[in-house]
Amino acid sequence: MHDIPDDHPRAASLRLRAAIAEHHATGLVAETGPISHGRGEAFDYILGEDTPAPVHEDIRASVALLLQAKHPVISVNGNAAALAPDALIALAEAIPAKLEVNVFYGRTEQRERQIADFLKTHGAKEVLGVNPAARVPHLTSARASVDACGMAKADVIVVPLEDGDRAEALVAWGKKVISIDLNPLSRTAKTATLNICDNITRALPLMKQAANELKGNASEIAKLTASIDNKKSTARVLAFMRERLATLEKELTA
C-alpha cells in the first residue's frame, strides 16, 4: 500500500487508507476507524474528490466563527490525527486556537497520551484532554469527558470525523459547533451550527488560508458568521450532489 505511484488515478484516496491502516495497527485509530473512513470515502466519490463551490463558503464562514471566539478548541480523535496532524496543528496555531484528544472507542489515559504525543511529534506545542476531569452534561459516551481548561470552557468547537450524540450534546450545553463530515444527512452534520462537508484533508488547508485572509477584517467576519444557516447549508450540499449524480447518469446514457 506504501508503493502507491504518483500517477495512480487514486493515489490520494490509496495514501489515506494506508494511513488510516498503518495507524490502526499502533492502536492509535480504533477497530472502528477504518469503517467510518471507508463511509466517508463514498461521500467524496459524490462531490466528485473535490471542495464544492458552496463548501467554501461554508468554510469561509466557520473560520470567521473561530477568529469571532474568545476560547476556540479543535477536537482531535485517531482518525483526525492519522489523516491530517500537521494540517490540525497549523489551524490551531492559525486561530490560534486549543487542540483536545477527544475519543469514543477504547478511551484510556493511555490512548489520550498516544495521541497527544503523536501531536507534539508533529509540532504541537500543547494538546489537552489526557485524563480530563470535566464532563459534558446529560452526555454518558466515554466522549463526555473534556478538559476543564478545553472543550469545558469553550465557545466554538471544531469537530472532525465527531459522532452525532456528541455533537447534539455540545450544542445543547451552549457551545458553538463546527462539524467536519462528508456525509451531509449524519446526525452530526444536521446537528451542528455549521457542518463543513469535505475531505479533512482538503478542508482544513483551506479554513488556514481562510484565516489568514480574514483576520484583522471585522466587518467581514462580522458579516460571515451573521449569515450562517446550517439547513440551508446542507440543502445546498445536497442540491450540488443531486446535480452531480444527474450529470453522471446523462454521460453514462448517452
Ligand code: PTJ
Contents of the next structure:
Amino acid sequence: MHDIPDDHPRAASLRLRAAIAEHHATGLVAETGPISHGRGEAFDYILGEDTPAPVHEDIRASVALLLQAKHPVISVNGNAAALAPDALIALAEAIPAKLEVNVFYGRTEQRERQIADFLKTHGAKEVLGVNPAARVPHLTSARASVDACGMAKADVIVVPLEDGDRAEALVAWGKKVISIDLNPLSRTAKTATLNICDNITRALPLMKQAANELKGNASEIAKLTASIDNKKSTARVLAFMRERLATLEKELTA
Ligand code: PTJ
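Now that you have shown the form predicted on its own, what about the form predicted in complex with the ligand?
Full complex below, order starting with the chain above.
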C-alpha cells in the first residue's frame, strides 16, 4: 500500500508511520494517534533510535516484575496494536500474561472488538477488555473500564504508549505499573512503578528475550525487582539524553 523503498535511509521509521496511517484509516488507531506517534518519534531521535544502555537494565527489571506477578496483564491501545501486534502477543506468551484492550478515545464496544479481533488475526488466543464490567476506582475517563478477569485482578500491568491519569489511578489501586514511553517526562512515565524509555517496537522483543533468559532464576528475579527505582531510572535516561545532545553538539562545532 505504501511506496517505501527498502534502501530509503528512513525506511524503518516510515514503515511505522505507514502502519499508524493505515490503521488510523480503519479506526483502529484513534484520531489523535498520529500526533502521539510524532511525539514519540521526536524523543526517539534524541535517543538515536536505539535502546539506551541503562534502559536495557530497566527492561530486565520490568520483566522480572512480570515473571514474579500472579496476574500480569498487558494493556493494548490503538497505537500499540498498530505498531507491534506480533511482539505484544509474543511477550504475553513468554511471560505468560493476559492481553487486554484498553482505549481512551471513542471507546465503544465496536472499537474494543476491532482491536481484539486484530490481535486475534495475528494469533492471539484470548484478548480481554471487550465490553468489560469492572472499573478503576477514582478514574473518570474511558480508560476506567477494565476486565474483571484482567486488569481488575492484575498485580502487574504493562501500560504502553499512554500519557494521562490512569497510571496514577492504577498505582493507587495497588497495581504495579510498567509503562513503555519514549517521553520520560510524561505523567505516566513519572508515576509508573518503572518506565521503559524506548520505542515499543524495540522494547517488546527485548522484553521477550529477557523473559526467556530470566525464567526460573528466582534469585536474579528477586534481585532485579528489589532494585527498581523509577526516579533513578528516569534520571539515568535524562542524563543519557543530555550527554548524547552534548556529543552531537561537539561533533557539529569541532
Ligand atoms: O487508542 P487510544 O484511544 O487508547 O489512544 C492511544 C493514544 C496513544 C492516542 C493515547 O494513549 C494518547 O493520547 O497518548 P499520549 O498522551 O499521546 O501519550 C503517548 C505517549 O507515548 C507519549 O508520551 C509518546 O511520546 C509515547 N510514544 C509514542 N509513540 C511511541 C511512544 N513510546 C514508545 N514507543 C512509541 N512508538
